[in-house]
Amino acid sequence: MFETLEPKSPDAILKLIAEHQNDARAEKVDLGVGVYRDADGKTPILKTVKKAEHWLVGSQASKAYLGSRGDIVFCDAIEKLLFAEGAEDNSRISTVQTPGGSGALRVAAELVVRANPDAVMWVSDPTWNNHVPLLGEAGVKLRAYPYYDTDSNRILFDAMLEALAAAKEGELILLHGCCHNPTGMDLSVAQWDQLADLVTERGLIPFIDIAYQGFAEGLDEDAYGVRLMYDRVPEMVVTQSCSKNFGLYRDRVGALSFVARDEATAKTVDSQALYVVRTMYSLPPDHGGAVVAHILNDADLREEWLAELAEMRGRMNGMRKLLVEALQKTAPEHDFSHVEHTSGMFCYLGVTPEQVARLKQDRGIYLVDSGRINVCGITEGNVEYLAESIASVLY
């Protein structure tokens, strides 16, 4: 049977991780892998996560199944985090805990196709490299809308609106809630407002993936697009991840929320979502979700977590500024100022695939072919070497 299969190429990011690990050069720099790193280049466990885990180990009385929805306390806490206080009591909203944001995306795609086998979803060009396989291989028909101009390093907002004006009623639009991956360029409040007008006029369905809430400006600020659409549209889909803002990468903590037209429809959608979960992976992992729920519901831990979140956000912003300043010295004829105006972990550096290959081969600088970098790979100790390396492939 299996002789009919063809080998698949390894994931570009996972391949890059392996190449970096096998590189013996001491000065090597990893700008590819999508995890937060501190000033020492490590991915730490948050102090609040450690405290919540100690609490969980000491208080948990059973390892029995929670059910396909997962932890109800977690789901309620996520609804408040996304949609604001009181959302957990809105009968139009239903939420399930999922194995990471990727699990949320795949369950959502399966349910979309169940509701409409010919469903069309508009996806930004570019978008996270796993969006297309997660959604498309479930059967969703994907269309691209312009988002980013690599020459001017800006959002193509007018072109985006023009493309989406051709979308038909009932079609979905995949939007990044904040910290757009891979560009790091986010819509402004005014642009979100204008987009919401188009969505309501055309009868489109927002599908918002928010994987970095708190990494751009703050929890409430980063949820602006989600809450705006929630107030304006009759139905929407939101996928969420706790990998970045809680540092729970390997624990796979995510959530999928649906907003339906009315309570009766919400109950139907919820029942279908639970069925998809049951037939796909049956039940979500509990540990990470219980940790998140405890942090969000404990006033002191929540405040401490907000401080840790602000520290991570500040480090990323600081590294952007350091890199731009260093590049102004090593490559003064080139403008890298756009890097400082991005949000979250990622942005486009503005180099070609050929220059990326030279950076890896000659200098041990690892990034994906598109030129996307993770600014968390930058430290005060390597920024000068990094800027010199980038300059070396520009001339």
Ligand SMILES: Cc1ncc(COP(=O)(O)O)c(C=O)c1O
Given for the second form:
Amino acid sequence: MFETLEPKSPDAILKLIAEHQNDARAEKVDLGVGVYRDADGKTPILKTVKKAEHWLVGSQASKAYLGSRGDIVFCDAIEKLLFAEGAEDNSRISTVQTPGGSGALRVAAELVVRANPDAVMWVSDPTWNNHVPLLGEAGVKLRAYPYYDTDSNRILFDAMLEALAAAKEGELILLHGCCHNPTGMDLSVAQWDQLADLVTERGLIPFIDIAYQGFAEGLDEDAYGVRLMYDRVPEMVVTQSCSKNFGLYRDRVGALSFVARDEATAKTVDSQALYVVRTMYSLPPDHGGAVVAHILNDADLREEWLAELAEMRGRMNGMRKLLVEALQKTAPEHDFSHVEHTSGMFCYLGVTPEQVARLKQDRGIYLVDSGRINVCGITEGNVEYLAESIASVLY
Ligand SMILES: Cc1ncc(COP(=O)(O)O)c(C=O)c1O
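Would you mind giving the form predicted together with this ligand, to go alongside the form predicted alone above?
Below is the whole assembly, all chains and molecules, this chain first.
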């Protein structure tokens, strides 16, 4: 049977990580990886996570199955984080815990296809690479809307609106809640407002993927789009990840929330979501969700976590600024100022695939072909080398 299968090429990022690991040059730099790193190049376990894990080990009384929804305390806490503590009426919202944001995306896609086998979803060009297989392989028909202009390093907002004006009623539109991956360029408040008008006028269904809440400006600021759409539309989908903001990458913690027209429909969709989970993986892993729930519900730990989140955000913004300043010295006739206007871990540097190849070969600097960099790879120790290397491939 297996002879019918064709080999699949490995994920481009995994290949890049392996190449970086095998590079013997001391000055090598990894700007490709998709995780947060501190100034020492480590992906730390948050102190609040360690504390919550100690608490969990000491207090957990059973490892018996939870239901397909996962931990209801976790689901409730995430719902508040997304839709605001005081969301007046949450009877239209339903949330299930999922294995990471990826799990949420896949369960959501399966649910969408169950509701409408011909469902169409508009995704930004470019978008996170995994959006396409996670959603497309479930049977959602994907269309692209323009999002980013690599020449001017700006959002193509007018072109985006123009493309979406052709979307038909009931079609979904995938939006990145904040820290757009790969470009790092987010919609402004005014642009979200304008988009909400178009979405309501055309009867589109927002599908918001928010994998970096707290990495751009703050928990509430980063949820602006989610809360705005919740106020304006009858139906929407939100996929969430705790991989980055809690640093729980390998523990697989995320959530899928959907908003239905009314409470009765929400209950039906909820039962379908639980059924989809049962057919895919039965129930999500518990550990990370229990950790998150404890941090969010313990006032002191929550405060401490907010400070850790602010520290990560501060480091990313600091490194962005440092790189732009260093590039102003090494490549003064090139404009890299857009880098400072991006959010989260990623942005497009603005280099060609050929320049990416030269950076790798000549300088041991690793980034993906699109020129996307993870600013966490920048440190005070390597920023000058980076700026000088980038300048060397521009000419
Ligand atoms: C835009 C976006 N959505 C979702 C995810 C899912 O992350 P995870 O499945 O690790 O929680 C990621 C991770 O990189 C992402 O960048």
